[in-house]
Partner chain sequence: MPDREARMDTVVVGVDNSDASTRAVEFAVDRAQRNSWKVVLVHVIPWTPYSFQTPTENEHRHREKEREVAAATEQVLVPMAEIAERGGVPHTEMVRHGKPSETLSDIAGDTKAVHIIVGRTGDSGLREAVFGSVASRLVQHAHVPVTVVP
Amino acid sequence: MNPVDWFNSLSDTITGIVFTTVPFFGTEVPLIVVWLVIAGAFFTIWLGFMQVRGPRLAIDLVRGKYSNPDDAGEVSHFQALATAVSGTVGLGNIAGVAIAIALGGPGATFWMILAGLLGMATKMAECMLGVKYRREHADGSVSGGPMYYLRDGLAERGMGGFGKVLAVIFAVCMIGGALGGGNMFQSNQATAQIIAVTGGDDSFLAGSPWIIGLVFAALAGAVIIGGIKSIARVTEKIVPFMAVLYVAACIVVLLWNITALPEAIGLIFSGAFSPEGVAGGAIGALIVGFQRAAFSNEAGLGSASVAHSAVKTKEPATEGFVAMLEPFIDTVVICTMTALTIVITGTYALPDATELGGVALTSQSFETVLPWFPTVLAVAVVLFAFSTMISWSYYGMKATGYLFGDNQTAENVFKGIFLVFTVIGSAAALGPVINFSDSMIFLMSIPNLIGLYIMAPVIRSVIHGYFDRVKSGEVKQVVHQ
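Show the structure of the chain whose sequence appears above, on its own, in the form predicted together with its partner chain.
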C-alpha cells in the first residue's frame, strides 16, 4: 500500500468517528460542530458579551497603553497577537471559505461571520487561561497552553486526575491537528495553487505534486530541524504584508463589481435562512459555515493559547482581551472578504464549483477581475501555508514536549513525522486531506472545552475582575513624558 492510499483509509476511519451525526430537521448534523457552537454561545453570555464591551480595551492593550515600561524588550501584546494570527491565518481563510460556499452557498458566509463573533468569547477564555497557568522555566522561557491549564487548573478545583487525563488527550489531539490542518491541508492547497498557475493539468508538476511537497518539507525541515531561523523570520515578516495585499485585492474585486454588492450581501442573508440547492437547507449552510469558521479561527480548539501565552504581563485577563481580536481579524474580516469575492463574482454558482473546491475556486474568482492575480495568490498562499506550518510544528512540538517531558528524541521523531505528512499532504486528494485535518483539529475541542466549562467560574472572575478595575480607574494607562 503506498502512503497516499494508507492515508486515505486512515482518514475515512477517523472522520467516521469524529463526525458522528444526528438527524435534525431532516438533515444530518455533526455533533462536534454543535459542541463548538454551544461553547461560543455559552461563553458569549457567561462573559457578558465582551465582544461588544471589550474591543476598545483590547485595542488599547495592543497599542501598549497599559504596558509597564519596564517590560520593554519582552514579548508585547502586539507581538503575541501577531504570532498567533500568523498561525491562524492560513489556507482556512482562502481555501476553507471557498469550500464552505461551494457546499453551503452564499448563506454559509452569514453563519461563518456569526461563528467568528461567537468564537471571540471562546478564544478570550482559552487564551486568558493559557497565560494564567503557563509555566515559567528557570531560564525565563515560557510554556503555556491547554495542556498546562487542563492539568493545573483542574487540579486547583480538586480534579487533578481528570485534568491530567484531559491534558494528555489534548496533547495527543494537538499533535494530530499539527499534522492535519496545520500541515497537510496547508501543503495540499499550496501545491494545488502552484500547479494551477504553472499550467494546471498541463503543468510539468501536475503528474508529480510530491515534488512540491518535498520542497516544502525541505524548507520546513531547515527551520524546525536545522534551526535556520532566518527562513522563519523572513516568512513572519512578509506574511502580514501578504495579508494586507490579499485583502486589498479582495477590495479591488468588490469595487470592480460594486453595483453587484447589494445583491451579493442580499444573497448572503437570504441564503443563510432559505438557501436554494444546498444540501440540508439552512441547517446545511449553517453547519458548513460554522465548521469552516472554526477550522479557520481555531476558537475553542485551544491551539492559539500556546502562542498567546508567551506575552509578558502580570494580568492574564489582558491577553484574553487581546486574543479576542484574533477571530475578528481572521473570520469577520479576512474570511468575509474571501466570501464576498467569491459570491460577488458568481464563481460559486459555476457547475464545476464543488469539484474545484478550495483554493482553485478562490483563485478563479480573482481571475475574473485581475487575470494576473492567481500568480500573486500562489505566492501569498505559499507564504501563508508556510507560516501556518511553522506555527503548528511549534504547537506539535510543545505537545510532544509535554507528553515526553521535553525529551529530545521524541521531539525529533515528531519533526520527522511532521515533514513526512507535508509530502503526503501535497500528493493526496483534497477530500481525504480536509476530512483528516478537520477530524484532528476538531478533536482538540473535546478536552479543551470540557476544561473551559469546568473552569468557567475562574474565567469569569479573572476577566470581569480586570475589566472592572479598568472601568473603575484602578488600572491606569501608562503616561509617557
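Would you mind generating the form predicted alone now that we have the form predicted together with its partner chain?
Partners and other molecules have been left off, which leaves just the chain.
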C-alpha cells in the first residue's frame, strides 16, 4: 500500500471511530456530540448555573476593572478572549450553520443556542484550570492548557502516570488539528472564496491558488513569529471588526425582510418541538443543532484554554468567567445571526439547499438583498479563516513545545511547518486530510473531559470561592491611573 492509500485508510478508520453514531428516536446521533453536550449540562448544574449568574462579572473583567498590569502573564483579559474567539469563530459559523439549517430545518437554531449556553460552563471550567496549572517561564512567557492541567492536576490526585498519558494524547491530537482543520482547511476555503468573487473559473487566480496560499502564509508568518503577544495584538483588532462586519451584514438582510421576522422566529420555535418536519422533526433538529454548536464553539475540546492561560492574572477563576463569554459570542450571537439570515430569506428550503454547500447557501441568502453582498461575505470568510489560522498556530506551537519539554526551538520549527501547510492547503484536495484533522480535534475532548470530571471539585471550589469574594467586597476593583 502506497503512503497516500495508507493515510486515506487511516483517516477513514479514525473518522469512523470518532464519529460513531448510535440510534436515538429513529435517527442517528454521533457519540462525540453526546459526550460534549452531557459535559455542558453537568458543569452547568455543578457550577450552579454560573453562565446566568456571572456574565456581569465577566464583562467587568474584560473591561479591566479587576486587572492588575503587574500580574504574571502576557496578555490582557480582552486580548485572551479575542484570541480564543478568533480560534472558534471561523467557517463553521457561516458554512456549518447553513448546512445545519438545510438538514435540520429552522428548529435546529433553537437547539444550537441551547447547546451554546451549556457550553459556556464547560469553557469556564477548562480555562480556569488552564491558568491554575500554567507554567511561567523565566523570560515572562507562559505555557498552559490541558497538557499541563492533565499532567499536574491529576498528579495532585495520585494519578500522575494516567495524567501524563492523557496529556500526550491531547498534545498529539492538537498538533494534527492545528495543521489540518485549523490551517489547511481555512486556507483552502478562503482561497476558494477569493477565486469565486474574482471570476470563478475565469479568475486570474483560478490556475494558481498557491499564490493566495503564499500571501496567507506571509501574513500569518508576520503575526505568529512574535508569539501570543503578537497574535493577541492582531486578534483584538480583527475579531471585533469581523464580528461587527458580519453581524451588520446579517442585520441588513433581517431589516430588508423585517416583516417576515416574526414568522422566521415562529419557524425556529415550532421546528424545535414539532413532531414532523425535516430530518425527523424535533429530534433531527435537536441533534443537528447540538452538533453544530459543539463543532463551532469548541467547548470541551480544551483548545481555548491554551490561549486563556497566557492572561495577566493571579486569580485562575477570573479567566474562567471571561472564557464563558466565548460560546455566547460564537454560537448564541454569530451562529444565530447566520441562522436567522438563512431562515428569513427561505434559502434553506431551496430544492438544492443541501447540495449547494454551506458558504454558497449563506451567500445566496445575502444575495437576495443586494447582488454585491456576497463580496461582504467573502471578506468575512477571509477574516474568519485568517484569525482561526493564527490562533491555531499558537495552539499547535504550545502542544509541540510541551512534547519536547517546553522547548522554544521545537515551537519555532512548528511555526515553519505550519506556514508550509498553509500554502499546501490553498491548492490541495483536502477530503481525507480534513476528515483526519477533524477527528484529531474531537479526540482532544476525550482526555480533556476525563480530566475535567476528575478535577470537578477543584473547579467548583476555585470558581465559587472567587465569585463569593467578589460579591462580599473582599476582591476590589482596580483603580487605573
